[in-house]
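Here you get one chain, nothing else, as structure tokens; it is the form predicted alone.
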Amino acid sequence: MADFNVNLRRFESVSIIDVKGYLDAHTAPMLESVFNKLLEEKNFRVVVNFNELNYISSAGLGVFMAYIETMRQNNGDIKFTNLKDNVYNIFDLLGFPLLYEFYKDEKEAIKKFIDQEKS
């Protein structure tokens, strides 16, 4: 089984998901579990930090697609940060930059959420 780890932490009103290793069909349920927990707790502002993610498959991409509308319908969003070139290229190839916001680091993504709260 591929090595994958997911960690959830908070900064003010923003939930931060750290993903590490290989996100594929075998490991995607771990990430889905975190998103389900966020929905149950009504936490809809999410930053995903890909700093330690080495690989993502279509099943991994599908997890984000499954939750983005629910987050947005509740005045939240999913923002992506710290993607390695090989992982970003997969998102880019499938047109995700048109649907999602990508940032170089998580501070930028968190700031965007906080600025939106103030406006």
Second form
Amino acid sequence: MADFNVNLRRFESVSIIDVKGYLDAHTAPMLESVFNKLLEEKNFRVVVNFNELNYISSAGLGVFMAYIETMRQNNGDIKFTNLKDNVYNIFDLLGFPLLYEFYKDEKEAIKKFIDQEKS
Amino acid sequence: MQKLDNTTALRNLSALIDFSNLINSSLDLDFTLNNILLTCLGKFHTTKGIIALVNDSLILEVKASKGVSENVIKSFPALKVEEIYNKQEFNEYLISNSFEILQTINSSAGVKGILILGKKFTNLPYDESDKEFLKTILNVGATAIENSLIVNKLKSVNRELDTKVNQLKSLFDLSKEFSGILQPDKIGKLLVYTLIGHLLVSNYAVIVCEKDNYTFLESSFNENNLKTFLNECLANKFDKPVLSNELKKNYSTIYNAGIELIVPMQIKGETKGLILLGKRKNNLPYSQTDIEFISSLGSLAILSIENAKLFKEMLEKQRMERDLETARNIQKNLLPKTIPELSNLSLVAYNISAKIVGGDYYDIVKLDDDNVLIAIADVSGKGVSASLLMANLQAFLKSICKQKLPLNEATNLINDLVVENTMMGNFITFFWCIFKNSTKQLTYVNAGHNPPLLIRNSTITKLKKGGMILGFLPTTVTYVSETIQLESDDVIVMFTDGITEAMNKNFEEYTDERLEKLVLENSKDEPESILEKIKESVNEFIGGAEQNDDITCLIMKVR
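Any chance you could show the form predicted together with the partner chain after that form predicted alone?
Complete assembly follows, chain above in first position.
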């Protein structure tokens, strides 16, 4: 079984998801359940930290597609940070940078949410 | 004068060397084209210029410009390289926009494009040396342009390859994953995730079709809108992908619902489901490669869904077989294990269950030293439900026996119990009798059962007295019993319709007449022998045809 781990943290009003290992068709449901939990709790501001993610498949990308609209409709968003080059390349290849915000560092993404809240 | 010429030539040469160094230092096409244009603008003191390159369709396309407005670029006519000198439209374009000089950009592989420049700021015409210098610049530039184009092409080929590799990975990933999943809804979910992740779509539906039925595995569309559509045009009509243009033309309702692509999911060329997709978030159209990818994914998914369905059916079948086995065991345990011995009566019994488990029942209960009760019944229905009803009947019968009621009253009671305890439409045909050993009297009640045959002196009397079948209506008209004085050598044959309705391969029935004739001919024999003859005769008649009903037969002979 592919190694995948997902962890949820909070920073003020922002939820941070740490993804680790391989995100593919097999492990996608684990990420999905985290997103479902966030929706239930009405947490729509999400930063996904890819620091320890080594591989992402199309099914993994699909999970983000499935939740982005709901998050945005509720004045939230999903922002991506700390991507390794090989993972970013897949996002880039499929045109994700057109739709999502990518940041080098998690702090930048969190700051964006918090600034937005203040304004 | 000579010195001035030399100085000019020297300056041109040094400018060319600088230009060549600069332009070959980068593989970026925009950088190269910009520098060519800027060098020309500076050298010839002109305020505008355009470079148009030949694209994949061999048409000139503006790739860089300086000092010209958006409109001028937009109005650049679509023309092929060989038309630049003889197309009136292009000539007019050059004149109206005050372009004065045109030079082709040539490489070893032919003409790559053109450069056009505006009037000189000084209003002086371009002289021969200007034209020569321009040619030289473009000759140097052409190589840089070609290199940049090749690099661009390589980049795009690489990207295409990466996309293909990614698609293959997805397919591989899913084929691995699908094979282990046996729930169609999970398969649908993974399929959708892969599709929306790969193609950047957020509106989708996965529909599984079975004949005229369809189920939505996944859908983000308004299902009611789609249902109308699916009712209008049967899903199995789609045997190849349908793109937005055709949808707009032929299926406007579905196009208006936001669907841009329909891809059938097929097994051996037969459409078993549909994938419906909305607009892509990056506004790109669905390419042939995309559609091939979706089709491959769809085929993988539908195959797994079909397998999951077959697996479920297999489980269901196994469960049913287990149920039948249970039913068979219940029935077997309800039948009497031993037959009581009486001085004035020989009795044999035979029962065989049909494959699907019917509901024949018989019982022999010794009431006291002198009386024995014999019952035969056929419970409606098959399988577990028939077995349970039969078990009920046995319980009623055993407890009523203990009350020592007259047989007709006992029948009233048993009927009411059955009515109370059965669902609508279930009933029992029932015959029971009490044989009194000391007097050889037989008292019986027939509740709608095939009348047992009493054979005495080569004539048959049918034991019909009683009332209607058990379980049909509460007892209002009471059952009647009859008591007959039996004599030595009287034979009574009780049976269920499994015998008289036994069917051969031509769907002909064994019939009452055949049975009656047979027992008449053999009534002198012992009960065991009569039973054997009946079994033989029925078996011979059906000739191996599978039977739907149980066969039960009881034969008694008075001594």
